[in-house]
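The chain below stands alone, shown as structure tokens; this is the form predicted alone.
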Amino acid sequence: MPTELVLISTLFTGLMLGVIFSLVAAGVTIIYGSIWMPNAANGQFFLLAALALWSAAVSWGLHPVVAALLVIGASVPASLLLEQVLIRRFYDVPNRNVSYFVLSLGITQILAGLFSVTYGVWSDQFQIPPLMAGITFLGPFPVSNSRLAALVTGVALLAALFALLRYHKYGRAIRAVFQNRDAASLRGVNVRAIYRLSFVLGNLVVAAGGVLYAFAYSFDLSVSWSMSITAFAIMIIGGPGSVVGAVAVGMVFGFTQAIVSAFASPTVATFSYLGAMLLILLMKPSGLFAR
């Protein structure tokens, strides 16, 4: 294979994976940074969004764009319901991160079981109809317009997330709670409302990652476990509660997987960045971008 083709292919794949990893890890770290919830169910939420998109676009016959907007929009009331029924009950519990971790493990097992007896019976592999027909050539490398649209949308979502956190009053309130919730409360921030907003925003970003992944790649039920481990690894290396760290390390993970996959195998790629995680944590236990 020509060197230029391998180079462009690896760069594009790294960017595509990096954007998706960054989105999911940003969602995980927003929730952790605000309410101290290490959400082990993030991979199942990611898969739920991808499967819901598949149902809406394939089984119901909706246009993929309409289906994507429906799935991402539905994550908001679903998150609000979950927050009201379960999450808020632990807001005042000492060491609630342990309680949240156990709770999210339970949600993980329930969702994994449900997916196994439903979608797992219906199909082994899931593929969404393309967003757009045709291909575009990046030099000698052909890219489907659907995958290109997913990449551009992912970059736009990351930019919108940064703009929200930096310039909008709610984004500034989330950052204030990240830094010191007691000081934020004294300055008039409704901390419980920010907890709720962070939980909804984090899950919305994770759902968007699942939708974009489904547009870019075919997938099976096992993707939830690999994404869950990857998102946690990114959050820990980037620094729990650091969105900048999640995006920076997510991009590094994406390019690492693309490069190692091109010259070795995807399995070796997974081990490579998990090995890198252990090495970095030995040198800097608090993460690269610790708050």
Second form
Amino acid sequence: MPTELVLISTLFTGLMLGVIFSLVAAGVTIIYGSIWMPNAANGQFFLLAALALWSAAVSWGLHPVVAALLVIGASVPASLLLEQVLIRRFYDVPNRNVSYFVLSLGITQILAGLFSVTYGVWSDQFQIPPLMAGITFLGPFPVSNSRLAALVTGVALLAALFALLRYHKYGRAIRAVFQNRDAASLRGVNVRAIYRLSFVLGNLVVAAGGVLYAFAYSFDLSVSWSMSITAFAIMIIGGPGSVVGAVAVGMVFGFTQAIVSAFASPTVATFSYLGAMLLILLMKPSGLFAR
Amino acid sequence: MTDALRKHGRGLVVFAAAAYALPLLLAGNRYFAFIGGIALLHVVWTAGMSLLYGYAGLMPLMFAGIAGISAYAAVGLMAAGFSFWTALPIAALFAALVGVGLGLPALRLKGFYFTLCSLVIQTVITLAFVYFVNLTNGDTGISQIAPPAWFGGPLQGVGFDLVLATLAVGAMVALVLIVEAPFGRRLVAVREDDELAEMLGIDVVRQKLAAFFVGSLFAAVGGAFYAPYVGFVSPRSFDVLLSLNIWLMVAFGGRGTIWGAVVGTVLLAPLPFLLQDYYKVKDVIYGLLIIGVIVLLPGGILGGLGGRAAAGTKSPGLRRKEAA
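Starting from the form predicted alone above, please write out the structure of the form predicted together with the partner chain.
Now the complete complex, all chains and molecules, led by this one.
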């Protein structure tokens, strides 16, 4: 039954891409919602995680799981360093979103340049050794266990992120800052600490997205920019600062890409994002899930 | 109108003298003359970006995309048998209208969302240049674009450089006239406080749309001239990096100042050519430059030196509006 095969394969691809888009867009929206930083470098951070994973797993020969944990863990001190050196300078600047945006475009340029003279020299296609061996059949559709594990991990991470934001003390403080930073400050929330935490958490989630993407698909250096743009489009449509919006729209984008790619090319899927974004902006400029 | 020209008269005369002298001085070396011509072309672009970013407070990262649409349209029309001088206004108007059409939903948004959206739009325009192969020849690009006809012969060499100088001077005169007109003052009012401007009876969205159309025309005219001057267009010629560079020239020189954009252009436009031998680290240097500008020189060179200039553009618009 080829129809069934196409259906299940499209569903699976949509789910896989949707989870990755959701993770990255959630990371971007957490950072934008708290410190008003529209991080155009999110795609480069995403790629950095994927490339670091490749180095750790292929060049150093670490076990993929160890390499993945190492990369995601390393994003924390890296984010803290960046926050210390550059990000915190702008916390009190009026209209800081423009400054941050330009700053992140500068970071994008630097990382893109570094990648092309380092990794770009070695290969134009990167592949990570599988997390685990074997294949599982979903009906007639064969899925490698490695990709399945990436999907399950992604869903678990999204669930953990929701739990953190909803139930944990820090998550509640982050959401309080999203909604009203003055009121949060009056209620004893340390706003600057929350800024720092949000920056670290957002980048951690983006890095996790990059790691999962690298396990699920082979990738090249061009993935970074398309991920940046996709994450921005998701954030604009979902409503900046809304993690629920990021995840909901991220899943829709994942399925759109899977369905459109099955019948036309991924470029057409990107055109459809633009159409959707412009349409939503005409109808509801604040985004679908904005409060 | 004459007031505006008198106010900036000395600057315009100095600029015109420099713009015409540049091609003549560099005429001995075709490579340097070409870099000079590219810088003059960039003045047209930065004049448009200066209007949009410096005065209207919009940061359109789809600027290069509009220039590209115009360039491809001009090349297409020339291939269809039109002369360059007929193709130029059609292509420029078409590109500016497409730009306004794409920017329309985003222009209704407050402040920063427009920039985000324009980045997405720029990326999609670049993708479209690659995707519609039969119109644009895809990634390969279109080469050997014929020079425009000029009094019977092809326009090239120093002649073309002088035409670009005229274009750059014309762009600066247009910028001065627009900025000093009531329309320009309304734009500054919108930039400074769009809610207040709205209360004063300014239709904010309409002002932004008009500004965006005019700024897009600058982009489009520059793009149409770029194609025959360089003789080659590809999707990479008009990607987001060009938008960023043009923005950087304005921000580096000083936003909201007439001559800041020109200073920024003169300093930055030749940079890619001078860095040609270091092309591997070009991106990194550009990134560091961007970060340096935003951290060290938030007001740009002229804005940083003369706070007066920046303040001068700010309050008169509001004051006059309140009086009106």
